[in-house]
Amino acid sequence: MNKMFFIKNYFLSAALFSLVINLLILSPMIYAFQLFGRVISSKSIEALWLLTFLLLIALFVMGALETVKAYILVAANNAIDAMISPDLLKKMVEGATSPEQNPYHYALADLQAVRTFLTGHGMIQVMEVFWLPVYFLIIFLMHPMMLMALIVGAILMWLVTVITGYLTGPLLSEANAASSNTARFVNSAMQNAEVVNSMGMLPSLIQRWSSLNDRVMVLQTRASNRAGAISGVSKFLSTLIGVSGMTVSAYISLDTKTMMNPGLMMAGFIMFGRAIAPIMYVTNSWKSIVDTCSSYIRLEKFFKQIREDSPVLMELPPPTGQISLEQVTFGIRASNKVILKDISFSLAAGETLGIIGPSASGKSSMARLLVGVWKPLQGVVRMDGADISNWPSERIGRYIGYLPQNIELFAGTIADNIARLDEPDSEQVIAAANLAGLHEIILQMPNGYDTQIGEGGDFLSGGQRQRIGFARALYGNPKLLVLDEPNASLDTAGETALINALIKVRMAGVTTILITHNPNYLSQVDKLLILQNGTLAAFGPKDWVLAQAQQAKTPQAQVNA
């Protein structure tokens, strides 16, 4: 079933519950009006009775279909958070790896705006609203005055919105501009504390902050004293719309030409304070309805972009390892700068390949797309012969073990980051620490593999970061293993394991990408790819390109030789 008509059955249900609800509002107008018209009159006792006891069953009815539909909105609320937000953060997490910029950064702040409108008060007033025309009918059969009186505040209401949007609209958007730019500052200052606190930068640190946030105080002062003096005469003519109901129904009842009776004027008051409350929420909560009308629209866009980026692919065979490149070329759209040119080479199944070149000459970017995170924007990468990019993150991913040069760990323990977040399969998470080189060490940590290791891995030193990350890309015995950088951060203890891992590997028959400055992993590779400004410089077996490069006298082959 289509998750978007199932959600709809939610708000179609909460829609005929208002229909009733709103038809028995009525009853407090209908009573006072034989309150006053034919009780009071007729001086029964027994009437007075039985349209009060008619009335508390009509109100009663009325508060146990709120009750209803308040549950069927918070259903609702639950319903759209299970149906859309998985959905919604994969595609995030997916953007997130684009060196374009990332088009769903804010998509499940967007979905939260949404569910808070559709199922919490704003959408209870919104169906209110839609029972407008029916109180106006109502209100001009009683009086065309007190339709009039109904009409004028309204549009003096919403006067007042758009006065108060001219008004303060662009301060508060300049000042949460400017609150942003403070917060950035702030999350920058924490990130490299370190450095700040070592080389005393603390005091021009606090003074540049404070000249931030002195801006943001000033901007939000104005406009909060000019909101505060908008809400004052709001307030007002709020209050001087609802008296204005009841003066309107006293007047009329007292002008000797129409003679509406006390019963009659009770309940035009009645139904007057009735259509002006939809009326005042919609103008006091503009500004809230135009975001989330705009959170919508975003949404909607990306729905569609769902729809057209996720086709039904038919299930592959679990791939071997060989990996080709056919002319690609890679680069940033909104820079215009091509990073990578027309690059070609490919390796079988169990091979392993060095990456070399100057810094800049895009051998990370390499990594990126030989792992699928980034997409070329020309040629293709394939995998098995088939595009990599026709295979979903989530079914190619258990085949490929990557490490980035910055590594990335978890908030949880070490077994949780070894085995992807998935369920730890201990015999495997023992299995890739061991490979790793880093099962002994693991052992005397406090709580071996279950040692939490927290938020960022901020309780490990950089090396058992790198080596938790390396035995991470070593879980569930990939096919293809890319390493960029993966001695970064390593001790000589480290770098002999991580030596003995790639021998390993190699004797496995996994295919294996290695990028690196250090010539003494080029011992462990089969064939060897010289990058230089972005194009592929030289490409065979180690020994003949690293012969052919010294000839040529390339920088990089001398660095390396």
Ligand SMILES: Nc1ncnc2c1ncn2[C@@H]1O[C@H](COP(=O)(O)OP(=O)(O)OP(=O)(O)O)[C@@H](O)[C@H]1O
Contents of the next structure:
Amino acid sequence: MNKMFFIKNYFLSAALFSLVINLLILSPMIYAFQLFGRVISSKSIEALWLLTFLLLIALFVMGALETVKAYILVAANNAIDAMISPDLLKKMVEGATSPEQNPYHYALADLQAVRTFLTGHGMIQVMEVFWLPVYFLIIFLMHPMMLMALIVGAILMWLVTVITGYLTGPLLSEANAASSNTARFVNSAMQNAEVVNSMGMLPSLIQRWSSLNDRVMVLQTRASNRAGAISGVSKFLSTLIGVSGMTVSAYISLDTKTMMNPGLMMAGFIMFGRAIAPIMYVTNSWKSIVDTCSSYIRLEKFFKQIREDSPVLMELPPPTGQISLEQVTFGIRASNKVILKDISFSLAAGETLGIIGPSASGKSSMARLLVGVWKPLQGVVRMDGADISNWPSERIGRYIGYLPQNIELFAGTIADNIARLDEPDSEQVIAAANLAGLHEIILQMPNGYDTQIGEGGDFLSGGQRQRIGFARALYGNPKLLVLDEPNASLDTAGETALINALIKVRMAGVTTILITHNPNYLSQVDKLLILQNGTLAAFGPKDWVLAQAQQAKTPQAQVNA
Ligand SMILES: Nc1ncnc2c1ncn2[C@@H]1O[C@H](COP(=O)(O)OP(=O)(O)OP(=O)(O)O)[C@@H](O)[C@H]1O
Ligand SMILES: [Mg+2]
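Starting from the form predicted on its own shown above, please give the structure in the form predicted together with the ligand.
Below is the entire complex, every chain and molecule, led by the chain shown above.
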């Protein structure tokens, strides 16, 4: 289903509504024309009642249509949201692991902007603009001079808007940028409040905030002063243009040659007002209309991208856990930084690999490539022969267990977290917790598996977080387990539990990749890989690699660290 097609269809139905309502809106004009032109001169009370009755019917139909339109708007709004938001969120989250800038970061905000416009006042006003030629024609037929007045008025309004934009636009965008800078600063101050409060950083923090905030205030004041000065001009002008319809029609009727009757004069005035409203709206909201258009264009590109990115893939059989890297290079394009260079190795299903190397040598980056959250710049990472970055994560993800260095838990219960936010299957949750040596510890918590762990697991200790992250990685019997420094916050009991779990998964034939600085875990690995400055310094059976390292001396210090 083409989702943009739905939005386009919606445009069409909005246009249709606009047509009917616009036709009905002409009824007061016709009423005035008849009333002042004929009824008053003929002094017929019956004609007055009849005309009023007809007008009432027209206004009633218009009101009913407005109500129906409001319902359709709400329904369309909800439908657009339900159809589109999940896709956008999916793409946003997928993009969020990219170390490059995430092009989809603002997709939901874009959708929000387009939706507000489509289903709100904006769309209706813009639709009116399309009927302007009709109004112009009618006004022209009444008298060319009225059309002239209207066009001159519109041009003047337009000029004021352009001048306002020119004088305040750059100042306002500078002020907005400064303001979001300040907001980000406050955000990180709140997040790092522990550090701030414990080390007396508050005065310096407030000073920094003040200087950021001062800048915002200065810019905003300057922009507001300018806008204020212009707003007087614009108010004067818009009222003047409104009244000028009356002036011009009175002027015309004074001219004996044209003989404009009072009915035509009233009708002309009403028409003039109808035509000027959308013109004023569009000139005043020009910037937001342009912004909405660019949001719409971004969304359209985005959906095109989604269609291109999601070829219909054949369902592959569940993987066995065989892994291979073929000349994999990874780096950050934006900064031209190479993080991993030309790495090749492979593991048979069920093998256990230890990865060691100094800090910043690229171990965590390698873990991200192995689980497919980063895509190599060159080369491929394959699982059972298939490129892992093309394997949709919702299909491959359940065969992968990943414990990142920053554990990343969710607000929710322990069971929710272990079950990867899925509906928790208690048998599997308990099996994973048991394997991680965590079952007894969880039972001692206030609500057992249903204990809420707070935002990001805030209510837990560092070791508890690490172990719940480990249980989550083990949930659902994965075929590939990637553990990035799984022991970082563990006590002796936790370490023993981890080693026991490693023995069990090894026996169960799970391909396990263990990134660690702790030589204790190396007893559990078949193979060893040493990373140095983003390159593969050694790879092979553990004892062989260790012997090599012994000879080469340099990596030895790291191995023993
Ligand atoms: N998201 C990122 N954006 C830019 N550079 C990054 C990013 N993540 C990692 N790097 C860079 O990649 C290099 C390798 O980092 P990585 O986290 O893989 O090291 P590591 O071996 O896991 O280190 P540690 O032992 O300290 O965890 C570092 O120089 C780091 O600055
Ligand atoms: Mg790391």
